[in-house]
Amino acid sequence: MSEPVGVALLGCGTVGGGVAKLLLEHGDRLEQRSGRRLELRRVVVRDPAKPRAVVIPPALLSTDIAAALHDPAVHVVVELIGGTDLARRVVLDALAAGKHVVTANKALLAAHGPDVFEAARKAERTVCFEAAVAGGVPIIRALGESLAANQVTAIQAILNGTSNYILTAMADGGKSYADALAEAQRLGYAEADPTLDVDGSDAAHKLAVLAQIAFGVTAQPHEIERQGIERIDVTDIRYATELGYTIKLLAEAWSSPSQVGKSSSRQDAGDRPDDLRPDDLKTVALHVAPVMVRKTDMLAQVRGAYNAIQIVGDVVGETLYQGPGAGMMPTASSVVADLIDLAVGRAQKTFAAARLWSHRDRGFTVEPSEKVRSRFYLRLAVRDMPGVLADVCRVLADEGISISSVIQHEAVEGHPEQSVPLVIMTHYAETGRFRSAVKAIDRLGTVATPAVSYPVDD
């Protein structure tokens, strides 16, 4: 009989409790699938006396991280502490002690991926992280293995269930942002302090991980431009509905050709010219922002606290991966899947071949999101007087931006100085030039309040 795989669990909160439950209650099933017993040997927590959702034998509980890392009966350390500073020290110590590591910590990988993976290679050990992005959705394995024959050309993803729940509540129930957030907190989808979820930081961490796998680029989270959902107004939700769209917080990566003058584009990411070889794709733009998505699009159908990742590959075309992006058992499912892969030996081979966060150059560089070409939604509150639309059109024309459609309703009582709402949909334009136009429009004396704008995905 094969030797059991000893597991030390560092952190036993929501996800850790789910992992412990699977290991303690479904050991026979897991052994059948891995060929070896996955044996929980240590659970390190801050407070062993704290009540937990799963009953853990008292003999397994301790507060001693060092003892767990240096226990010869432990082969794999599962890091579920969270944060970056302590987690980084623990993971590096575990690797130095000869242990494999499984982590769900996207912030750690985004901020310290090169250090962690270099340490793993030197120690000839493996780091697995399926649970770090999209919880129970097996997107890491899909990108690294199932789509390995492809060069990814675009990623569009809903990577934060809290934000998606809030936006769904605003679109379906007509709730304000504040009311939708309060509901998400009441139901346990949002933390008491939801900042990292709603400001785009969480999605940016996850996008950094996906970009490393798909393109080999190392982007620090602060290098990924992000805009959250805190300022989304029900007015724009209503206009989006009128125009046939819904608003989603998307984490996006767009690749573009290396030729001078070519830009990343929503327009052509999934429809490359026949004579464009994968080797011609040399730059990638990364950003997180609310995007107006056509209601018929697959991502628009993702509701509530679910995650979804749409991948465009040069061989396979468009694929979509959807499921619960957080929670005890969905995330625990991914953690234990990594443990099974380690027990079987698949993870070690994949890790060695992929050489993630290494100096291996795949030819991609990160370009500013200003270069991305997109259509745009622009909402203005303008004075109710002749010539206003002409002034706005002139500014857009100066930046080479043409207009697709205009909506102008009657003056609305309560708007600044009886202003009129003016909504413009543009044709494709570079993001940088559109932003320049918006700044100029805001300086017009006929515009009452700062413009509101969102990229439009078609």
Second form
Number of protein chains: 2
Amino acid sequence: MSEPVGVALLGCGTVGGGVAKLLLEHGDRLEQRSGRRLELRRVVVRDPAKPRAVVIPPALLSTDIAAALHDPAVHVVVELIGGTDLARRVVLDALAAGKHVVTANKALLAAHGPDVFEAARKAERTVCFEAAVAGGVPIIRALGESLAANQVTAIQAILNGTSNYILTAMADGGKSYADALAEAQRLGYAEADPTLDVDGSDAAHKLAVLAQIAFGVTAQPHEIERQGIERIDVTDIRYATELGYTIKLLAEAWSSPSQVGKSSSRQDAGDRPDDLRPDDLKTVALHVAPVMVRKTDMLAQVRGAYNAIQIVGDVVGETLYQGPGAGMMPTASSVVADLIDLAVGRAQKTFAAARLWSHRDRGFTVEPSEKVRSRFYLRLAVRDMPGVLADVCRVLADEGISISSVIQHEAVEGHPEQSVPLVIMTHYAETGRFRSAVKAIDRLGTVATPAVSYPVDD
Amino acid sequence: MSEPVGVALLGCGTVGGGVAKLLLEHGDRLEQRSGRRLELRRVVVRDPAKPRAVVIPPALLSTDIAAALHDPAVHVVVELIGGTDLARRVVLDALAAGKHVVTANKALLAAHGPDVFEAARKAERTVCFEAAVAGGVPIIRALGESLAANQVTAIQAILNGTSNYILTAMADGGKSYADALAEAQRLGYAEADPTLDVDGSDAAHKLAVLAQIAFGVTAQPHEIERQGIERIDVTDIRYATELGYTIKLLAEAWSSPSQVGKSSSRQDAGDRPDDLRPDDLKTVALHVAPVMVRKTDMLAQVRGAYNAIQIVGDVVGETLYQGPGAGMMPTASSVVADLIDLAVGRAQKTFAAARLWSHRDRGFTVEPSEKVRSRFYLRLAVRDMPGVLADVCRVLADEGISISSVIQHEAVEGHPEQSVPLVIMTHYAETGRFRSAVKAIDRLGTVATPAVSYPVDD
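Counterpart to the form predicted alone, namely the form predicted together with another copy of the chain:
Whole complex next, starting from this chain.
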């Protein structure tokens, strides 16, 4: 029987408590899976006296990070501190002290991936991060190992459980955004300050991590265009339903074959998986936005706080991975899977082969979403007078955008006086040209309030 | 740079052609992912002169299996022969000759898993089989590695693309079983003799493989109860729709906590993932059957030839994996992922740690599905006379089964003269007691034809 693996837990909040519970109460199971005992040897917290859901033996608890990092009986440090400053210092110190690192910290990876991974390679240690994206969904292994024969061509993912919970409550219960958010806060699905969840920032951090694995691009989070769900009106949810769609906050990556004369497009992804992409297609557009998804699409069925990731690979075609995106035990499941991989020796092999956040260039560059081709939903409040529809159609036509369908209902409550809602679905168009058209439409005297628009996934 | 990995392909049909295409045309990509060149060195076929979709260099082609197995330049043998007899001999010979083996052969694993894995351990070689279950869906890695912190408590899976294609065509197009099957055959989704696909045998083989990973049980395929889709009537599809369900052929594993006084049940799975199962719950029921799945359930949305596997782990809760279940490139994606894992050295670690099909007992035993608690759909053709419903209800009540809802429409075409359809949905009941009730109902003089029944997943 091999030596036990000594584990130090830095941070013992919700996820840390789950990890401690597994290590303390299910040691035999974990030993059976990894061939070695996983021993919890230190738990570092800010306040050892604080009552916890999981009882930690007092001898393990301390406030001393440095002692944990330099304890020779500790082989793996689990970073659950969060944030980017202290977490970065602690992770770099742990690696320098010869420890492997398991982290659930997507913000750290998105902001400091190159530093952290370079330090790990220098120290010949391994960094694992299955829990950093989509909680209990094993998407890091799927992308990095299971789909290794593929060049990923598209990712469409629900990566923020809070936003998905709110959108589900709006669609199912007819709730307003404010009411749905309040409900999510009451039930613990949203924090008191939900900004990073609902404005797309959290999803963008996670997308940056996935894009590193799938394309080898290091996109700083601020480079990823994002639109949140804060301005989604229940009117849009109703129109989406009427048109056969559901609105989901999606983190998306579209790889473009533009070098061979085709634009990247929702149209291209996944057609003819036996017709592989040439290996010289090297641009990718990354963004987070509310997207209208067909009701019959798998992503439309993902409800509440669940996460789901659809990946199109040029060999396999479309695959989808779904599960709980956060929470004590689901996230602990991923953290402990990393500990088992380290104990088995699998993680070290993967780390060495993948060379993530390294200078090994796979040749992909991030391009703005301007060139991504998509259908669009456009909702306007227009003055009830002749010629308005003609004006709007003319602006779209000038950008080469053709209209697929138009809905004009009677005026509804809440709309500015003397204005009526006008909803237009376009055919496929380049995002950049659509955006130009929207700007021009907003300048029309016949349009009462700024246009609302979302991409449509068809 | 490390030595190349020499690969021999035994069999070059659809999947073999896909594997050859990847190795021959995307060598740089695969080398980048694995750090070693994957070199196709031999392709053994029955008829080298046969025209192929993928052009194989003539120097690689031969009919000589033994030469491939004993070529020192070959390190990995990819078995794509199929069947259980020749495949078994070839795999055992390859292992004895010191080669690693990659196989897509679920029938081989289901029938001869213990032999093959014992031989591999003796030879200190590795057997990989991601492609054996669900084609391009990386379910083997998900179960064996990503969810390693979990005890799986339930599996519900669409594992046969042919059956799912037929059921989708029946539900969407209102086609009869015979017409849907003919369409599937015309489009290449069903073979000329579709028996093993539509009678549940293929799904049972795959379930046997998943059950080995999840529970350590070696279930011979004939020990897995199965009911196919051949007798599903379009009437049942219509009632299912009316009741808010879709009929799917599911391969299921339900792990029972019966030792602590609770029966296994669709009710139990997945509730309160933070309330872990004790590690001493050790029975599992395995079966393949058409099941009524709620329309809003993810499994209900899986269309056409796609496969999907829902896994409930006691730590993570519900996760789902979906993708193409067969086909040239999707299956090749999984085969080549195994080759990359062998080149990286990951597969060897996994193989050693997992000890599949070994004598290491994890204590699970397979029990009949009799004790699984479920709701049921029951369709009867009853004579149009007083007291019939009372008789049926009495039989169900005698078995302690209570009724949730009843539908009785006007008589429809195709029913025996003077009989009307009667559809009953039950509350949760033990499978064994429900089956007893059905037998008793079939003996009632007022029931015209044998009852049709399916479990209902709620």
